[in-house]
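Take a look at this single chain, the form predicted on its own, given in structure tokens.
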Amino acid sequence: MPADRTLNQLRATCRSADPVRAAGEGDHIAGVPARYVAAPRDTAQAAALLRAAADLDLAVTFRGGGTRQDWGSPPRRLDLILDTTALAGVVEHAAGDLITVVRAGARLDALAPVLAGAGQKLALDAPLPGGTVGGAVATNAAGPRRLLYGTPRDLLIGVTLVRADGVVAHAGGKVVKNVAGYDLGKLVTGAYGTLGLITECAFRLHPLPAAVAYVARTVDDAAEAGRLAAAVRGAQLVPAALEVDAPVTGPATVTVLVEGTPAGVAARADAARRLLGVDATVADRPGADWGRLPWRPGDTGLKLTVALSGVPRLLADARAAADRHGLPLALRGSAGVGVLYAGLPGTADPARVAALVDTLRAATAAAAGHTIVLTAPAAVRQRVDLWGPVDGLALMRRVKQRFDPDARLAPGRFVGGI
């Protein structure tokens, strides 16, 4: 079929010709490049748009703000990007109820402040500026936070999801309580988009807490910190957040965050104090790298995760294997769940990466942990299995068949091939 009718279908089921357009320069995902982009308005207009593109077999993946498109696999094949920023806004607030239904191309740093204004917080951190809520729960994205509240995949309690074949679901309600459908929104958080598009959340939110403290102490290196987070973790704090940070070169911070009312936050920052040493300082705002993933556009990016006890031996042994390998390694992460991340320069021999990855892996493995390529130049992503070993993959494939028979929707993203 000709592009232009193509095109001209794909506007003719948007009954405007506004929504969809030719591909651009700038539209492709991790590298592969589209054919057309479609920006849909509302949860019916993306149903009528699936169901034209499962019409005309074309290959979709979706897009919200753009900040995570280097993650995951290249697709295997890209006719459709369906981005989601048109898919913006609250489309309620129940604050008595601390519930909030939010459409999956809202910021999640504009999404901030309006919940502010009632004094409540959707507890999901923002490491990219720019990231939408789709996309927070797409890849189940978390920061330092997630000690306390969770990830995306804990907060999440209902969710509308276009199917491939265009047919809308809803999962879970408006009621924290409420579990009908509930398994629905677990299985799409993380997937990737590969087994529908997720048009509207419900969250459950937290008050904004009254007070709040960063404690925190720099120390000579990794390992010394990973002692310290350990002493930390077994005290009765209950922070709402526990990382570390150990760049490529200098020394290393131990970050502490406590909320609460004035005096509860005062005397556990007092605790936490004590415990990290005199040379701990207390502040109300965190540094400037709070949050942040250690690495730039263009760099490999990993995920490293390890049951509790392995973070103070996968902190050093980290290092280590970086020196060994002769390579650069920053490494940035929540000590109080067992997940760090480790940067390395797009500029690094792609040999002696994908080395360290199968030592890391090793490593993880160990400890109960798996080691994930995030983001990786081309030449990276060659020499290694972003995914690596992965538990349940048949069941994950079945999964996809059943949401996704033609595999259509993001091919080959997901762990797998998937």
Second form
Amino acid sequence: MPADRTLNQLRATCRSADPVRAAGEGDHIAGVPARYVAAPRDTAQAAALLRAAADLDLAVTFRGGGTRQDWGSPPRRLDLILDTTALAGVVEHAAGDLITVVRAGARLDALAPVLAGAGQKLALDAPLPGGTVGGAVATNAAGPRRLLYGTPRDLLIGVTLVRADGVVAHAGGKVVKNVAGYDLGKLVTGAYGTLGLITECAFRLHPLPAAVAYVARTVDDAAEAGRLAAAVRGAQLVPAALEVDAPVTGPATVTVLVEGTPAGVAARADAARRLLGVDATVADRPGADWGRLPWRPGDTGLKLTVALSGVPRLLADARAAADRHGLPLALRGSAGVGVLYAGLPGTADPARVAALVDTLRAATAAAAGHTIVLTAPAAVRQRVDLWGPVDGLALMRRVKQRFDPDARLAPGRFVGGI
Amino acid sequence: MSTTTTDIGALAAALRAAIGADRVISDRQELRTYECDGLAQYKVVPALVALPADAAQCATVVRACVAAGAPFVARGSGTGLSGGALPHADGVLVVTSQMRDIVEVAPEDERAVVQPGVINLAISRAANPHGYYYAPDPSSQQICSIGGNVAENSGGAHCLKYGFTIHHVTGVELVTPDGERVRLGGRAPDTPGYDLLGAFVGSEGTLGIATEVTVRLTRLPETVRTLLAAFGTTDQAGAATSAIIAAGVVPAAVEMMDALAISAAEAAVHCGYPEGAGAVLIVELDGPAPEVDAQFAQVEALCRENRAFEIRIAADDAERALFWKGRKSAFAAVGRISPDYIVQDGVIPRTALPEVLRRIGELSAERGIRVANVFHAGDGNLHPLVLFDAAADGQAERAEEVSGAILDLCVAHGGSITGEHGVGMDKAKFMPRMFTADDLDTMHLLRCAFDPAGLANPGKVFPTPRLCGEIPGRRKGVNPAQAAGLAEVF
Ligand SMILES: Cc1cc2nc3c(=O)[nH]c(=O)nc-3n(C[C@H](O)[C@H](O)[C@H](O)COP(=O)(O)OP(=O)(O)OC[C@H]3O[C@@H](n4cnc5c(N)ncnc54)[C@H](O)[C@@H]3O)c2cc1C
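Having seen the form predicted on its own, please provide the structure of the form predicted in complex with the partner chain.
Full assembly next; the chain just shown is listed first.
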């Protein structure tokens, strides 16, 4: 039985049977079933497994919390799911230096209380609960507070990787300021696991603010929300987040988050309220949908990016285009940075969804941005190019060839079929 | 690395024909002007200098180099302190000083688009009337180019709060080492695909030449408040810094100078720092007025608690400029108290500051070499200035030893061999102290993806010359190396 032989070889690699098993029912990536699942306990074991996978010519996809396995295209080939959830825990939290080193399988929501104990935070919002640190880095996932703190690529200061051939490599370090060598952390951030396995991440931390305020105003239409957001952006309030939420029906909401000292936040919240209009409200916690992606499993989820000045127009145009195509489009996102997420029901007519994607692609391109289909039902995937045009694709292919010459790491998942 | 037998005469002729005779320098005397960057102890006269007028000419120059098999080195303003722009004797130095247009200032997008030779400060000058500025502010900002900043991922006094060049560059157009023009990133965030922009920033001219840069503009803060605190010892100043950070304050800048650095600055620019100080801290807060006011009082109290014997608060921009003058001129100022000096750049976890300073003091005493300390105290980036007299017997060697030992200290404390000046040619030999052979090998994979022929700034960053080799094709049968690896495992 050849399958069992492979399983035994993978187990022998780990010097233990525990981390490796035959794949079960739930062990598929975007509908593609795997044959084996391995959950290494440390970097050395992960390296041994990847070296064995190279020798056995197994195609591998990495899985953390499994919250975004439907993002990107399904892998062309899949033998082994390398599950990172046993690579959990905090390696180091140097509170005085405002850094932490964590294993890639650590859950973001489990990390928060550990850091909060020292009055600190990793300033990353987790748009999908249950996600791991490694998954957030691999998809460069960020939420509302990216306005002030940036995305994983901005907070990651060091990384440990295992290459497709099983070689372990480090880049960066444990200090925030460091320009020694190439920043491979940037390269693997947002690479969807197509260049190597992230096993450990060092992050810059921030102090937890003493006070926060969410200042919100509802307005009749999305375009008005865009104009208010632009007014806030032009002021000197330094908000931590500036979000717009324009659901399918009903009014849109603009929300400004300010963080800081109690006195400072009170004064800034007041200033924000004056900018947004008399009926703006101030609260110390956000609305229920704050930072959530505006779609549910099985729906079509899009990411729209534009230059900042293009946000009001995009909000208006996207709504108008959806109406024209007769589709219910929910929009939500970081108006203060030029990133909006859009959701369409999974039951929507695939041809119309594809046509809307084309329209949105033209609208975002006109403002120097992109429309990316993050997730979609199979019928929609068949009709659209998930990523759209990508600058520098030839160089990206060359990078992939150097790091994964046999194309075994999540082949086909990323841009241009990488 | 390269052992080219390039016909320089033919290359010069080709370049003249392609970009114009007045843009190519081959006269030995004129070439000498470019023999070093800000690290003047290394000197190499380039075979040729090219001064392209735009991106298209830059690509033409690179393609000519590729055709001739000649290495090329990009140079901005030549202020780099790690020998990154040190020319190659058989190669072409591609100087961006003729590419200094600010293409566009777009405050509504919080972006500016500039050519690579544009001086850092010129961007802020162009953006200020709109209420914006370009945040990264290296002390050399009046002369260094944005292309050099991108290549070095330069920092500045205010990067504690605002981050480095990498956080403020959203797009680059580059000429790849094979002469292609490629756009990475742009005006909108999160461009799809690998973050090659992130990898390019800080790659020190080894992945290609930036020909256009899109930078983020930051809204000018509503308020800026600055204080200068004088302490008896660096330990006290370090403790004050720790207390400020522990209180959850993120100042725009926290800069420290020790007694020797202060005396040099006094001699050079008469900044009038408090007399008898063993250390001064400059702490700057900026942002919305109500926040800054609340935290400024806290910072002042923390400095006093940690035994600051004098605190001055800048009353206006003029006084603030005076505080900064001493700090920003510190490198050049030590020239007043020492004929020669090495500017070191290392990083430690900030909490290790007292211990590392003590060790630097011991090293200095053991070898009889004075060290003046200037640092970005907030983020643990040290700039020890190692003072010596090259004319005195053995001093230069001992200074080198002290300087190298300081880097070892940084690495031993989990820090870095460079926080902002880059590896260049100067620190390539130190890379193995921080990275394993596998780490460097993996970084080299990236280089090979961009530059398989190894023509872009060869001899920099990596400690030993390396070749790229072919991309291994799809494996047939068992690769011997992997078989060996597996044999070990099973
Ligand atoms: C007095 C003084 C103070 C300084 N203070 C600071 C400081 O506070 N913070 C800091 O970070 N640095 C500082 N520096 C170092 C230096 O100014 C920076 O590294 C700066 O970014 C170099 O810019 P440049 O234009 O002079 O680049 P150059 O010295 O000309 O080149 C530097 C590197 O960049 C590459 N390069 C240049 N242009 C391009 C391009 N268009 N595309 C690709 N590669 C390119 C070169 O090949 C080289 O490797 C200081 C230097 C001096 C002399």
